[in-house]
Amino acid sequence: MILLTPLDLSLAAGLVILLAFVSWRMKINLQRQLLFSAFRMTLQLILLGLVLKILFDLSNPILIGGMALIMLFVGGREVFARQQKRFRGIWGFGIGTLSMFLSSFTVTAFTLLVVIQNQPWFAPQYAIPLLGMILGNTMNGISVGMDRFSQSVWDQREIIEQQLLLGYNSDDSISSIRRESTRSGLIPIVNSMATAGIVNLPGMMTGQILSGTSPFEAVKYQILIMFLIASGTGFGIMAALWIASKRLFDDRDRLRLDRLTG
């Protein structure tokens, strides 16, 4: 494996500062939140490093259940903040959490206890970089698919209580929407394994290949992932679209729009 020195890493680094002055330069003002979110991202891509490496040395499960929480809330807080209309009070903070919690847990449980079957089964070079993917994409999946729900609720309320006057129960007016809403969360994984290994080489396949690891075997691997993405989001999607879905309305069937913001 090649070792990245701080220069190399200050190579690419003078790319993203390079596209940050085209930007200025051309008017589009994505500057700032160009270079912000590149020196996040290396700050906590190091601080992940750092942390890491004490979760591997211990191989702790408090320390990495710790961890698999705080990366749970974050995710959960993201789902929320991407939002344009929100549920209100802790539920718009619950249901992207607890919809993440039983997907991309079960998920990734069932992956080391029956699929890999690793001893321990937690340990973290393992859990916690399984967790961490399908967290993220089950993270964005569902701030899509949430979003499209809110929105699309709040566009089509008319339709939706013209429906419940003539008969029709929350569930059956609001199923086109949940349907729509779950489509649109699904079709960046779809599209992504559609085009995985032709347009594109998935990240994890690229760096395993890079580090020396034999080709076939990093297939294998990124196929697994693939997987367990897709499924994670999926399921992530429909529990969090169920759970609005409810949420909107009361228990005599009413459509409760006071419970979105804006």
Given for the second form:
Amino acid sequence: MILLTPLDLSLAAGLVILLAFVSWRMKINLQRQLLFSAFRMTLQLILLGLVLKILFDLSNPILIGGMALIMLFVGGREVFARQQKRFRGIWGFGIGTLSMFLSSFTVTAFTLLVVIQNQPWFAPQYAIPLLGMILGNTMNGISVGMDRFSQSVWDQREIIEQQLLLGYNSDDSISSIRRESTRSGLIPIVNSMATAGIVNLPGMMTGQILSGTSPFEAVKYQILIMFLIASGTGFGIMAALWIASKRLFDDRDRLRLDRLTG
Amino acid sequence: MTGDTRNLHVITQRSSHLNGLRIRSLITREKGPYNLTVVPGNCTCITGSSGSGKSLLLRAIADLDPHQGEVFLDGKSAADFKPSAWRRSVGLLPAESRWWKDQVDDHFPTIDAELLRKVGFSLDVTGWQINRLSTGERQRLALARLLLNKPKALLLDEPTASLDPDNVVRIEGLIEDYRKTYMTPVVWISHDMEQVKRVADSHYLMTPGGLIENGSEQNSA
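The block above covers the form predicted alone; next, return the form predicted in complex with the partner chain.
Expanding to the full complex; the earlier chain stays at the top.
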């Protein structure tokens, strides 16, 4: 394996700086965000590298659990930040976070305990990367699904209330929007499974191959990860939209859009 | 209980204070309190300026908005109904109907040719596209869709606002027929004083502090 030097990374960073320059000249005006995000990414990953090194050395379950919770809360905050219409109060942050917790942590625990069966099961070399991959994808799915859901309910509120007036219950009047939103959250992972290995080479597998793992071993891990991501994302979206649709109605089946902001 | 005594029971209940639609101290969106009783088979018209809260009152009666106070139908409180059963029972016809599928018949659980005829359509209408209907056609179809639920009370929000004179007569006749056949209490929001004279048994004016009775109309049935 060829170790990368700071100079190697600087050369690659030069490409991003070049892109920013072109973006400025062409008045695309994305150079600031581009450079800022690239900088932020670099800093975050360097920090992660340091943190992971400490975690791996100590292999302390409390520290690993703490790290997992930080990842969860940052993901939950991100889901919240990406919503155009947000639930008021604790629900805004809570629905996404709870759903991510339910799906990602369950799927990760299942994988560690039943599939990988490492000793100890929470060994950070497996637990943290697996959880990270699943959380990251679940986060994307839930934020797409929830955004679509609350936006659709907002746009179709008069139709929903018309159906309530005709004697539909809350579930009848919202189930088609919930289905559509679940679908839109799941489509990216379905598509990426369909084209995996042909159009795109998944990043995790690429990384393993670059670091010297035999391609076939890397492929097996990638298949595992894809299954986990798809199921974690799907169940996460379903949980989030189920809670969200309950929250949008009260005990008298009234549509309560006052529980959303914006 | 024999059939006769049961009928007698129904009749006495109908004439008693407990029956029909009863609204008690209803406050919605900081407006009210509203008090109103509509006895079975009677039509109560509500008039008032735009924004005075007439439509909000109907929404609250149908329990679409959180509110204070209580609404009773035939002596039974809204809170004792399942929400969907309550809304079926107090059929609210909004000022603007909503449609969510492409074709008319997608919105009707069953097709009642007689009912469609009464709102002025032949059976062909079931295959029509919603987006090609005029506002008036939608309004008449929305009434047919509502009556299909056999509501025990009617809450009508300007039901003839966008209809031509012939259809106004047709719809007024249909509603009168329905309420007299099933002894249905009707709350009817209107801007048309001539219409109020034609259809109302009683007439209230919507004010910020509540409903003010405007004197009984001559039409009492």
